[in-house]
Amino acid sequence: MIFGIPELDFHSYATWLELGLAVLTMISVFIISAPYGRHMRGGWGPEVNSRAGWIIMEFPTVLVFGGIYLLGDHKFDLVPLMLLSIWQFHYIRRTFIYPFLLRGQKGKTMPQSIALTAVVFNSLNAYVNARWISHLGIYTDDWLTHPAFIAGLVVFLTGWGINTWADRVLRDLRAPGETGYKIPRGGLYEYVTCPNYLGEIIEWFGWALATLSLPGLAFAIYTAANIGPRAGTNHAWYLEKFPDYPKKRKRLIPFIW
């Protein structure tokens, strides 16, 4: 029981809450660009160093997820351990390594409100997914040979590869100590403005397929709802800042949008 509610019901409510937040988030980020990165601006309250803010907002994806996972009855079963490894494979790097790879971050800040809002969502998402894979979901060992798991793992790794490659291209645009923005080129950057976002969306739809669960799907949908519209905002920013920006590039999906 959680707050007097049977946990299976509570978990279901939390999962549907995440899906509802996806709709609200998509609407809000289409209207207002989140004030961090190239879209940073004042008026959003106290600010924090951008690297510190990134670690603060991402730490629940590693620590809260791991803690909730360890409370599950199936925490030592083979498939939950494999799913835990897949999740942490992405988020340990994303939380504790990625922010220190970025260049040109000296003096950059982000609103504390953005970091704390992300903490709340990431904690919710950590509960929904970790509790499912280690306790509420049932995965026998033969799930590792199930077509859904195999296909999901392939999709996840494909998205991870795209995301990691695209981030490296952006990072390498700046020499050490250099700030400012340039037009990225090569590979998927010839087709879309934000292949890094595309890769991350692909990753989490791979997770949804590998877990074959509503919690996994809820996170994939939220990811698309959150960073999909931001790809459009970034695309408009490049077109405004760079007169020679390739007009044939799409925002997120090659040849489509």
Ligand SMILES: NC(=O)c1ccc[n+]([C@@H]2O[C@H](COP(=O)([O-])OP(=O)(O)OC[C@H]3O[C@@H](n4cnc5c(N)ncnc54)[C@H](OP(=O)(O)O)[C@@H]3O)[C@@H](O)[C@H]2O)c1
The other form holds:
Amino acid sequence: MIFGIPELDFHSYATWLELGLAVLTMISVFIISAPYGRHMRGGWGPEVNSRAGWIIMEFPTVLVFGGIYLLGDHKFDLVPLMLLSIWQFHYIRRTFIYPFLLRGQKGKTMPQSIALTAVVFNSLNAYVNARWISHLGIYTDDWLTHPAFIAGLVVFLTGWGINTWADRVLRDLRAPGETGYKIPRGGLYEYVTCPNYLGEIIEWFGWALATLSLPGLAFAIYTAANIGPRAGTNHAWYLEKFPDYPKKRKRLIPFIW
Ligand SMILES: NC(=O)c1ccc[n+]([C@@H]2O[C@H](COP(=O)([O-])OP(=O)(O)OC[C@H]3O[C@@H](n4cnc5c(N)ncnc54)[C@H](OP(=O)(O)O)[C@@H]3O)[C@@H](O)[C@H]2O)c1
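To test you: the structure above is the form predicted alone. What is the structure of the form predicted together with the named molecule?
Below, the chain from earlier opens the complete complex, with every other chain and molecule after it.
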């Protein structure tokens, strides 16, 4: 029981809350671009150094997820351990390595309110997904050979490869100490403005497939709802800033949008 509610029901409410937040987030970010990175602007209250902001935003994905995972009855089972490894493979890097790889962050900040909002969402999502894989979901050893798990793993790794490659291309646009923006070129950048977001969305749909679960799907949908519209905002920003920005390049999905 949690707050007097049977845990399965409580978890289901939390999962549907995450899906509801996906809808709210998508509407909000279509109307107002989240104020960080190139879209950072004043008027959002106290600010925090952007590198520290990234670590604060993302730490629940590693620590809250890990803590909730460890409370589960199936924490030592093979498939839950595999799923934990997949998750942490992405998030340990994103939380503790990625912020230190970024270039040109000297003097850059983000609103504390954005970092705190992300902490709340990431904690909710950590509960929804970690509790599912180590306690509420049923993953016996034969799940390892299930087509959904194998396909999900392939999709996840493909997305991860695209995301980390695309993030590296952006980093390499700046020499150490540079802070400005240039047009990224080559590979998937010839087709879309934000292959890093595309890769991230693919990754979490891979997770949804590998877990074949509503919690996994809720996070994949939330990710698409959050960064999908931002790809549109970034694309419009490039078109405005660079008169020679490639006109055939789409926002997020090659040849389509
Ligand atoms: N799961 C989720 O819901 C979620 C949400 C947000 C982000 N993410 C992931 O987090 C990562 C970063 O996201 P983001 O929104 O910060 O990505 P971004 O806007 O593409 O920026 C990534 C980094 O590259 C730099 N950069 C971007 N475009 C550049 C250009 N044209 N020239 C030079 N430098 C450039 C940025 O510098 P500045 O900081 O100076 O702008 C920043 O350091 C991505 O992999 C994304 O998928 C995931």
